[in-house]
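There is one chain below, alone, in structure tokens, taken in the form predicted alone.
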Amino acid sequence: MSKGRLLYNYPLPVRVWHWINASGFVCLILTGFQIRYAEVLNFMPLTVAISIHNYVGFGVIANFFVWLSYYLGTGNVKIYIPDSRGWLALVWEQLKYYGYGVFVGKHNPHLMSPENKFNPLQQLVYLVVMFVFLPAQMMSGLFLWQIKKYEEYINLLGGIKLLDTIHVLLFFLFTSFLVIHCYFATLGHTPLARFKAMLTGFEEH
């Protein structure tokens, strides 16, 4: 089989953010179910598992503010921003490749390339995660982190029982949002293709 033509679709600064905030989350996972079942799990001890992960935890924070810093300084920013031009219709049609197309075989409607790597859908779950969810469960960890140095914001924001609901429903979101992630990462033309394609920065088309 003849290959395809290879794009740069990873930049260095982008792989690294990207491994380095996969192997925090992976950590942080860990830890949480730890530290969340301390009572019925025991692979490593409760406080290790506090330590281990709030220091990972600010790991993730200033790798976070370095992705942020990337994109907003690059404008490559506007990859995440969903273009209100039949929008709908490319949701459509993204749908049905994922809920039909890609099981007999039919070919991605979205085609990637560096300016616009991520399919409609794509942009809203990254905008959703990246911009809303991921901000909230750093702020609610470090309030949890230090409950008496922040109380007064923590009972502005409803008091520890909602914050600490809040940290652990985001957790299980995320913890699904990795599993669906590997997933997706699976489609390329070969299971193995895009996780190839973050390691050496070119994706074959």
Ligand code: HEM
Second form
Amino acid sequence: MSKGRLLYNYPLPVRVWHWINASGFVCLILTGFQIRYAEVLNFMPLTVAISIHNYVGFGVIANFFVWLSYYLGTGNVKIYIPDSRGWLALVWEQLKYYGYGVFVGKHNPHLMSPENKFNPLQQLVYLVVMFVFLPAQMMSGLFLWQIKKYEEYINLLGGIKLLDTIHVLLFFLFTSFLVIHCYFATLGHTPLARFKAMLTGFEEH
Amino acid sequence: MKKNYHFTVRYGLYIILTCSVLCPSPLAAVDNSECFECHSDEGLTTESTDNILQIEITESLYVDEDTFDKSIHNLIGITCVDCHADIEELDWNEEVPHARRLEKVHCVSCHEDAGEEFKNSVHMKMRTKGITMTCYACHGYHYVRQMEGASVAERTNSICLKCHNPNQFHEWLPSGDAHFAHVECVVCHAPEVPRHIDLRFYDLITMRFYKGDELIKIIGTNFDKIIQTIDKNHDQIIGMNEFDDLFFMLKQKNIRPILRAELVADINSIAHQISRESAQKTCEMCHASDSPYFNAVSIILIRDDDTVERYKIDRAILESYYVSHFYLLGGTRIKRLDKIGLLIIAGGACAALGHLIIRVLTIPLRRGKKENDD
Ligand code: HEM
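Alternate state requested, the form predicted together with protoporphyrin IX containing FE (shown: the form predicted alone):
Below is the entire complex, every chain and molecule, led by the chain shown above.
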């Protein structure tokens, strides 16, 4: 990796969005555990956990639309869209790099630039996370917030148990994602480099 | 609860018997039909002076015979004069064949337990403020229906909602409206009262409960045989496998009911112990998988005469997708999902940890390569 090349990879709105989102997720996950496992966890009363979860949930939803309008508005959303051809092979390359190359000191097959920020694996994962999982989580959360008001929709979906199953499975996936996500962020040229980049906006190469 | 019903009939007859032994007068001979000669007339009224406003008011003296006939008191054999006990006989020579002013009916003369439990409740204590509450302010009198088979809506609409608007006092309660639809008020407000979960077959398209007789006909059996049909191992409790079969059977008959679950109080006098501070406010009492609120779970079928057939079921069925339209947050969660969740999260964490370990172990490898490159 050639040193000294500074890329302005994370514009201010993205950084602000990102850290609000991150802290929101941590809150939602913690309160989520408290809500589901009230008989074993006891770090806050259930009513408190539920109100925090509801308020923060709405925060994350609003924040999602900030993110969406930013990316749609600037047209930058294309960085999330994998190339139509050959992306599977590229994902495979990237996987090989993380599973082998990174240990033996090979170069990252993906060259980062503000226009092409994500490697194919990131593209795929972020695309699914941001355009499928998060919206699904937001919708199911919204329904669970007012189960009586949305009763008809919930019944159409097959009942509240199924709705809750969606919300909970996604919750587990997000928790797992967060762990891996944070770990992967340490794969920059120094372990803290990418965290710094997400704070200052500049990525060093 | 068929057995219980027989018990109450016997108990009821016992009361009547003691009544007539204690006061051996011809009153037992006064038949309801004699009263209805006049009181089934919708136009029968009386003028009286209202004791608050001091104005003349007209009160109806009409009693609806059909509705009265369906009341628990009538079904159990209690007659007009068992309650209006100061009418000993009718004097048909008079325009009014009994005293023009009759005594108040004392419900507690038969319902001692209820009176005892009611004594210290907030609704009794408010007498100090000058508000008197009679038993029939809640229950009504001529048309008291058997409550056991009543849904939450029927129970609360006919009782508490006459006077209280629950939306006012429960801002702290998340999803209040869902609670009020599935939890009877007294389950929280008289927390000592025993309670149970009732599951009833409900049709989402027509939005109504299936009647017991209707279901029996669809299944093609009768009330005496149905339990043998369902409870194959005769342990008096419907287990998960038996439940599978039941649903399969219904599917074959081409009906797809959902099970509506409600948390209701037993028909028990302790339900009257409503006081100001005692309401259940600890959400974790219910919203925990080991909650004692769900120990008694049963499917109920309601017969046309309001009596209830009750079949105990294994509580685990609440935690299955069969009861897909009722989820008590945390409390009746699907346990298998927790295992899947553990796998997902532990999988992610192990992958990250494993990667990290290999990364650390291979540091010498990369250092060697770098030196070579230089
Ligand atoms: C405390 C938790 C989090 C930390 C420490 C963290 C860290 C980071 C870092 C360092 C980056 C930038 C570089 C990279 O892609 O590796 C990043 C990007 C990103 N993270 Fe997170 N993250 C967290 C939570 C989340 C959550 C919960 C989500 C899920 C919605 C998320 C979604 C994303 C996305 C979509 C990007 C790309 C941002 C862009 O548009 O530039 N992150 N995160």
